[in-house]
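Below, in structure tokens: the form predicted alone, a single chain.
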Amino acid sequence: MIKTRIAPSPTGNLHIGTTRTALFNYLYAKNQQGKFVIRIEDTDIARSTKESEQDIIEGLEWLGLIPDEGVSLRGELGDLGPYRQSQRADTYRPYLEQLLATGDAYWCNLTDSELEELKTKAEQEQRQFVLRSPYREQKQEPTPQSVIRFKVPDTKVIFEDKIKGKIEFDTSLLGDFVIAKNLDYPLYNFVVVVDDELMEITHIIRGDDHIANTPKQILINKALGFKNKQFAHLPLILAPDKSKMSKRFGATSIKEYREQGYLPEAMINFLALLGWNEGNDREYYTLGEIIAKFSLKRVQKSGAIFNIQKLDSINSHYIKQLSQEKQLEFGREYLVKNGFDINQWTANQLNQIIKLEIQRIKKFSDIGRELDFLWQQPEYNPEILAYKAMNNPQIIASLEWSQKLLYNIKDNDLENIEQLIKTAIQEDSQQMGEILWPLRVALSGKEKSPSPFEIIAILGKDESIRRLQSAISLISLDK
């Protein structure tokens, strides 16, 4: 059975690099009706925390990510754990010993002098330094200061990577490379080539920045007579510049994303995009019709471009095919968030501010911020009310006409506002764009916003006209 894994630090929160990789290593599982393990790499015990394993889980769960086996929401999963490195220590010694007594590794006792005068000889010959350390033919007992070193073949590492190819290795020029500080410390390269085989993990999908440990990681593997794991290595997100990514162009968590109002359909989406497709234009995608269609033959080999710009585009299309009760829902909330008062609206009138605003947001964080108008009296330069050339006799007298137009216009029907305005428009011989602009204007003090008739139907009659009022004042104040 295929089965793959992702396997992060717990030492910060989830963020974009990490969660593309699960997304990958979860689409490939699904695709060949494999399974998902989830494990927390959390040896490094001054900078992993509860909390960050907490915030990888949550995130990675919220985006529809549930494991087979391994750590989750609900505890752990599966019979090969615990899945948890800081849970295993006992697990690593007896493979740390079968090397030392093998011969694949040894006791290294060189200091940190010792070790200078080697790099120091290496530059003076003019030669790459590899490190052979003096001791690998020696049995050492180990000292205080000891470190375990695997002793690296004379050989050639050549592997098949599902996106990028053959890749081949030459040892010579891979030094003894250290696998364990002592028997009860063994470290990342080590541990990761014995948690995949006692966890049976057939594919190791990752970020190509990991390639450099892949020759030792095979090295080690072979050593331990453990079965051969299938490699694939994802180009790295980069950003529009193709720089490496950074929080300016959107490096940030997926918790930040999620507390902007961005949706895990539209996440996931976006993030399968990146680096794969499925060989044409098509932008939208379910996460099952992603697993359908996943292969990592159409993995791309170089880089993928951040645009935070797509995201915005794909998140406005999932806020659209939201339910209303979810839209109404997340409009509310984040109206909160924003600020804003909503207990100054009846329900209808904050369901219509939120429809109004589910057209044109491209994240629930966005909603109000530019419907501000809605909720207090604008502030504006007088001149924006002018449509072309109008000066401001004729605008007083468009915003007169429609005042008087409102005036004789009943409550119940402001949900025919745009047909009644433009029918009298037409029938008074008046020009559109000078009476509507004018009237825009003066009840959102923008000169972007919302249409005219749809502002009315939210502020009402009564606020509508007395907008309208302040505005002919305002000119009349600035002749």
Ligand code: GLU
Given for the second form:
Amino acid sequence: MIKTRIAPSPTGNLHIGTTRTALFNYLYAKNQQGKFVIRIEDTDIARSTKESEQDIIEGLEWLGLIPDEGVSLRGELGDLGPYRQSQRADTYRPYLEQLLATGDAYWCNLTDSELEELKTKAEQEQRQFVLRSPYREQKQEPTPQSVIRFKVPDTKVIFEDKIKGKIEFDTSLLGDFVIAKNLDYPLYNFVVVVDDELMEITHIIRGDDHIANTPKQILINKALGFKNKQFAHLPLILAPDKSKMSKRFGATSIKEYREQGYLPEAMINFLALLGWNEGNDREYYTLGEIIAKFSLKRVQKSGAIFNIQKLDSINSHYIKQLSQEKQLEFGREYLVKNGFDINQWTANQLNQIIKLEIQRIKKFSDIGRELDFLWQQPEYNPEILAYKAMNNPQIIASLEWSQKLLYNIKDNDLENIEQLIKTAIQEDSQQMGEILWPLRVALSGKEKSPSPFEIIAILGKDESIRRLQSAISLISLDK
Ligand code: GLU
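Following the display of the form predicted alone, present the structure of the form predicted together with the ligand.
Time for the whole complex; same chain goes first.
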């Protein structure tokens, strides 16, 4: 059975890069009825925090990347745990002892100054420094300063990367690297190999910033007599200018996207297309649809460019797809967050406002920005009230015509307001533009806004009449 894993280090909030790696692991496993594991790599005690772990797990589960095994919001799942490295210290020790016994690893007593001397010597001889410690052939008692190094054999490491193809690595360039500070303090490259074996991971899919670790892990894996693993290295996420993705180009933590009102469906859709496509330019996929279509063969080899406009457009698509109930719920929540007093409206008015907003916003935190005029009549330059070459008396006449019409309608006519106004314009032989433009601007104070009908339906008769009156006064003052 296929088994993949994401192995985040809880040293910060869930990062967008880690999330995409988690997603591709999840997709690959689920596409083949396999399992997806979340393992927490918290061996760096000084930098790991419980808050980060919580943020990572919450973020992944919010996106729907629920593990079959490992650390979850419902506690640890699966029989091969514990799934936090900090709780596995006893697990690693016998494997370290095994490598020391077979001679694949050794205690190295090299001091820092001796190490420096070797480096200087290599420099003087103009050759690349590759550590082969003088202690590698000796079995000796460790001192408090000794570390455990892997005895790198003279060989070629060759593996078939499922994204990048065949990768060859000559170990003559690889120094004997430290795998543990002591028997109770193993380091990353070693613990990963042991955990991946014991947790029965078959495929290791991760960012290509880890590619230099892979030969080391393959060597350790072999020395321990473990099963071969398959590797796939994902291209990094790059900023639009092809530099490393950073805050300058968009938020880097999932938490920020969530707070800004991006939807999990949109994030998943967007992240999947960050490096993968089906071979066409289809834009929208649900998680289930991506699972069905996903393959590593269609993951691109070069960097994936992060494009916030694309995320925004995907998100606005999913906002419109939400149930009306959810739209209203999120709409209210974010209006309040943005400082709007939602109690100034009846429930019906508020629902209509949110419906208008849903057609426009890219993310919920945008709510209220463009349609702020609904809440409070803005100040504006009366010149924008003119349709084409209308002069002030004509504008006033137009506004008074609309005002009169509004006086005579009943509250329950508001639903058919568009029909009502258009019919009246025709019957009275008025010009559409000359009535509707000044009317709309008087209501919104903006050159661009939703139609006057939508605005009147929300503001109601009295407030609409009041705004028309204030436009008329504005023009009169302007004279
Ligand atoms: N803990 C590593 C990281 O967060 C993951 C290493 C791996 O996937 O092998 O980058």
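Every value quoted in this text rests on a predicted model; they were computed, and no experiment measured them. Positions refer to the first chain, counted from 1. Rigid core here is just the name for the largest C-alpha set that superposes within 1.5 Å across the two forms.
Positional change of E415 between the two forms stays under 2 Å at the C-alpha, relative to the superposed core.
After superposition on the rigid core, the Cα atom of S429 is displaced by 2 Å or more between the two forms.
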